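Just one chain follows, in the form predicted on its own, and it is written as structure tokens.
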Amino acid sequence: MKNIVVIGGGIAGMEASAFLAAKGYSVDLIEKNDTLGGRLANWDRLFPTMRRGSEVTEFLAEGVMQEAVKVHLSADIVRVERHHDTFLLVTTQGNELHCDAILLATGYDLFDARRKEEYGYGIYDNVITSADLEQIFSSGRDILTQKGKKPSRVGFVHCVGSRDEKAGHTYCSKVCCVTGVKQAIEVKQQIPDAEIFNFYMDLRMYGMHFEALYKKAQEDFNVQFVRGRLSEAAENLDGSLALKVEDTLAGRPMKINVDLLVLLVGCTPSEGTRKMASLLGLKLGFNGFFKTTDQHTMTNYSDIPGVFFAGTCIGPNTITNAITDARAAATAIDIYLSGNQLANRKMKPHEEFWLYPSH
């Protein structure tokens, strides 16, 4: 029986492991944390249907358990050796794993909002991130300011760490816009009298039902959307925040006070992605995520035979697409290990149209 090592126990890693095991392969799933689920485990409700994130985690975990995937928790890879068509991986626990293919599902990290000092995260008490707010929802706690009061005005700032040349991230993180819409509705549900403002560059509601959720936020919950990027946040004596925003639709500067400011942080390449790129000698793209063999036809393939990708290690993505990508990666590995000629197809060399300016 051929063995596959899947590195990363988040959405893509869990689903790919279950599918590969169901196809009859022996699968070792390596997860650096002490539980499976990745960042999904930290999300309370999911856009656009408001399904509990725990329900999706349980669904994915059921597949892993049902197919008897060998799970290694609190484990990481410290060494990789390639021997012809096989690999040897050594974990932090001292286990040696021999395998015929490797699937990298190393996910993403969240942008460190402290890098945007002008927004005041880590400086002002009432500035939090979207991840912090999600933890409040998950815990069942009330949304309160640091002085224990319900905020009467809440501001959401889009594209924090995304589409930002100064931060070094010129790409869109895909999920921030709709996360801001979802969380604005949840705040309004908990505090019906609160005024909610979303400050955005432009709204990218590209997914199924995302536009409907955006309209519902305006029509049913009176969430106000202001097209303009926040230039500065300053703390008032009472702990509230004075925001300076340019309203680009009205063509004028805008000043507004809020009691709570939520920064919608984007996705960045994970530490695990950088580490595995170094251990395996894999290429990273301009954005720091794994570089795939071809942008159109080979997004699950690396330049090393037997090494594959799944999920957000190749770029920001939604839960829906990460699960679909995991199943596609499992199929690609199955075709590769079966010796099917389909696995030998190659794209013609192509000189890429370079999209980014040189520095």
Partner chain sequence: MLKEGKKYIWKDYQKEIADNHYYYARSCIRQNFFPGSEATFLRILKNELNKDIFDDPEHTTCTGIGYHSDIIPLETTMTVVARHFALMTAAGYKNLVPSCITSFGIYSEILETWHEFPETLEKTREHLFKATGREFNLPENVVHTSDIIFKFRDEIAARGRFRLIDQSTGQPLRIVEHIGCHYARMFPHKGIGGAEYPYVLAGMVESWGGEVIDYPERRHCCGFGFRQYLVQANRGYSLSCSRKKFESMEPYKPDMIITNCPGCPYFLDRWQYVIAEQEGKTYGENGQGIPVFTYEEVAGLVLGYDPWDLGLQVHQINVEPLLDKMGIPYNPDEKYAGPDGQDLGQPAELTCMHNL
Contents of the next structure:
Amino acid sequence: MKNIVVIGGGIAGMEASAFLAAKGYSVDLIEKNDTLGGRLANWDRLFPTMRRGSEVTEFLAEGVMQEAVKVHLSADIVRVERHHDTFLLVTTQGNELHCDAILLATGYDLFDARRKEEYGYGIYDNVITSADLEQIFSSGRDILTQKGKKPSRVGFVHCVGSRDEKAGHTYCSKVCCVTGVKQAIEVKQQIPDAEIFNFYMDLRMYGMHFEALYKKAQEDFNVQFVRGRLSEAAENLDGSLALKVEDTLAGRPMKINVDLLVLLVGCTPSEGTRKMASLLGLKLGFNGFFKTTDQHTMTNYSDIPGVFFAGTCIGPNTITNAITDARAAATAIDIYLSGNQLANRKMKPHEEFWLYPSH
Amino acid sequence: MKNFGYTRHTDRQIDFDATDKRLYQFVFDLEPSINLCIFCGTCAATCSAGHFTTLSFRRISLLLRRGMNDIVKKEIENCMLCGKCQLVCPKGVNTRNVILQIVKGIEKYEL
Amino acid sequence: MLKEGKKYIWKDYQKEIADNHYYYARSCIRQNFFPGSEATFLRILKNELNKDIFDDPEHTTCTGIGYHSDIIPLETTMTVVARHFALMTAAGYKNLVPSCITSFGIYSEILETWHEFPETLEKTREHLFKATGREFNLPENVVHTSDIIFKFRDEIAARGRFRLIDQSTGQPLRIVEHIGCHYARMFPHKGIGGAEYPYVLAGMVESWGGEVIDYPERRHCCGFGFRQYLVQANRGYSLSCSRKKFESMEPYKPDMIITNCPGCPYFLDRWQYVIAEQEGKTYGENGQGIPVFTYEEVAGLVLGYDPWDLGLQVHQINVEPLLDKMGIPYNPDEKYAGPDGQDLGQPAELTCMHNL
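Cool, the form predicted on its own is there; where's the form predicted together with the partner chain?
Zooming out: every chain and molecule, the one shown earlier first.
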């Protein structure tokens, strides 16, 4: 029986493990935390359905359990050796795992909002991130300002750390726009008399039903969308925040006070991605996510035969697409290990970096 | 001239093909980052000058490519070159050089 | 407000500040606006810190005002700046310390331009040589004079006689710091603490016992804006910018304002008088304004220099309330007496802002 090691027990890693095990492979799933579920575990409800994130985690866990995937929790890879067609991976616990293929599902990290200095995260008490807000939702606590007041006005800032040269992340993080719409609705559900303002430069409602969620926020929840990107937040004497934004459609600079400011932080390449790239000698793309063999046709493939990718380690993505991608990666690995010629198809190489000034 | 008690209305439509885009082209050639602008307004939100004048770099960026040079010429006089807009621009537009090149372009084409 | 958050950001914005042997570049306007400040800087460096600093009489304007007022083209400014570098080179110095924030911005911008576009450096060398026969080396270290005081802030505190503490209550003085735009906005990494939460003045205030207050319009420009101020009809613009700041800082009841730019302290000081006369509105205690200082003046006060030697009598806003708070002795009779005891003349009676 052939062995596969899957690195990263988030959405993609869990689903790919289950599918590979179902195909008859022996699968070791390595997760650095003490539970499976990855970043999904930190998300309360999901767009656009408003279903609990935990329902998806349970669905994925059922697959992992049913197919008897060997799960290694609180484990990390410290060493990788490559011998012809096989690999040896050593974990922090000293386990030696021999395998025929590696699937990297190392996910993403959240943008460190402190680096968007002008918004004052970590400095002003009432500036929080979208991840912080999800934690409040999950905990069932009331949404309160630092002084314990129910906020009467809440602002959401889109594109924090995304599409931003100054933050060093020029790409779109894909999921924050719709997260901002979802969270605006949730805050409004919890505090019906609060005013909600979303400050955006573009609203990218590209996914199926996203536009409907946006419409719901406008029509049923009276969320106000202001077309302008914040230039700064400053703290007022009472701890509320004075925002500066251009109301671009009115063509006037605008000052607006909010009690609570939520920064919709984007996705960045994960520390695990950088670590595995260094252990395996894999290239990273311009944006720091794994560089795939081909942008159109080989996104699950790395430049090392036997090493594959799944999920958000190659770029920001939704849960839906991460699951689809995981199943695709499982199929790609199956085709590779079965020796099928499909795995040997080649594309004329493209230059990934023609889009970027220099690297 | 006869006075009929009414006059012809000025057309508000931007006649794109009739406008003078030389200034925009001049600036673009010397500072291509002008075309990275996505009109998000971060520049105008932080601009100290924009609080008391009609200055908005976002608007200048737009009017420039619509060839509305007379307004651009008047507007940039309010700029203090303090650099706040350049500091906050998410797309890396070199706003300072754009303003400086507009001044040069205005001189060059005697606008 | 979480101080830890600011510290996290500050650690990313440190810069190399030369330890000794400075070539001093004076400001065009500071000697008129705040006549004691530059002299105090030299006094502190020479007498207190035993540093070698050369105050070159051949030095001129950097043309920053002309450049920002759209009167002087950048090529000319580059050539004038190149002459400064030539003077510095000839005098045997490598560390340039301009007193003016805009000069610091100009030097930084030009060095950056020469770095990015080396042909402009060659052109400038040619222009300077043709015009003056001079040649130059680039400075190894360019920092603003406030960076130097920042670097030695703890030494100054250690030698100091007074602290930024209200003697009657023992509480730290509440201090607004205001940074000149050209200090770090063009090049955030050239400013201590960066551009959003600059640490250069905040660090001095901390070391000398005061407490910095952060208010919503802290980052707003004073409104000087060169061409705005230079044209009388446009001055309302400068006034309005400063007023916006005063309105924003007023609820925090600041004891004083500290600045590091030539224009900002001047306008923050004088506009308080204009607002008082125009609207009857004052921002300090007892119908007074909020005293405004340069960082050299504050360093001088900490070191126990005589307030009138620091030139504090030419401030529009009376500084006495602040001196009283700090417990600094002064002779009111000597306020308007020159160095040789001659009468410098008294300011006119104010109508709306209370005289002491």
